[in-house]
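Okay, so here's just one chain, in structure tokens, the form predicted on its own.
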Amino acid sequence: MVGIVIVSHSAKVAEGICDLARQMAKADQKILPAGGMADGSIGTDAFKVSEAIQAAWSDDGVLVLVDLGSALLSTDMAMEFLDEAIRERVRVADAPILEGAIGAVVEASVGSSLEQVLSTAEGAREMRKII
């Protein structure tokens, strides 16, 4: 199944994320926080965002969200710090933080691969909230 990492600069923002996206996961489902520094201060931190990236992995994959753009680059540099074959199976979605985990957390516990995941994830930035 792919696992999920939320990248925030807020470790709060990044933990409740994952505590709502955990309501609609099943049990085995990985899907953990990258929040905030080491010292608790706001930020990313890109060895945060490796060890959940690792913690996070199946052969399935892992599906990342960030919350802004430095997230992204922390996300980036996190990414050399992985082995290239994990590397080649980690994607970074284009999405609204909150609204794409949720779909791609239902989509990855109905076994659908990391590009249906990742093409879920980002087709939240459609959805429309007011109509």
Given for the second form:
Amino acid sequence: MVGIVIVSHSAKVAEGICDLARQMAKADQKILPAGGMADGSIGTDAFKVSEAIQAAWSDDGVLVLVDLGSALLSTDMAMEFLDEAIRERVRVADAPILEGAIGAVVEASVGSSLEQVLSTAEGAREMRKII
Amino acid sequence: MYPLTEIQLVLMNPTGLHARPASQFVQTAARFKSKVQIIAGSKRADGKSILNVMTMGLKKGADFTVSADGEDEAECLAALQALVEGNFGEG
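Can I get the form predicted in complex with its partner chain as well, since the one above is the form predicted on its own?
And the full complex, kicking off with our chain again.
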């Protein structure tokens, strides 16, 4: 099952998205938060992100969802800390973080491939709320 | 007689086919090989796609058709019917 990592500037946002997404996922779905700095302040921490990726890791790979700006920079840096074998199976979604996370966990929970989970997360960009 | 490959259902759970119920629907549909579609009015969604299903915006009271096409279509429809009629386990 593809693992999911949520990178946000706020630890509360990352944890909250994980809590919500777990409601939609199978019990053994891995969804890990990587939010805030080591001292709890607002920011993103590449080391925290790489730890979360390793904790979410399986051979099926990991999808990372990021909030804004430096969340992506920290995620790129986190990739540098990872073994090449892991890095090759990590993707970063260009998706809204919450809607993308919900789509991703459901797709991952049904056993879809990393590329399918990525595509579903990114598909959340097109999701209308008022129809 | 046509084989039974579609069923009519009404959503009676409070939140309709959103978020958690939508994910349960998709995860149940995904257990089967059959192609699953949800049809409501002029809208049609892939029953195995969470975004498709949530985009349908089906609320409490909505009636809709679920069709299944494939070798396990009868079992698939029975499982989806049980899920919807059981109100997705909601109170």
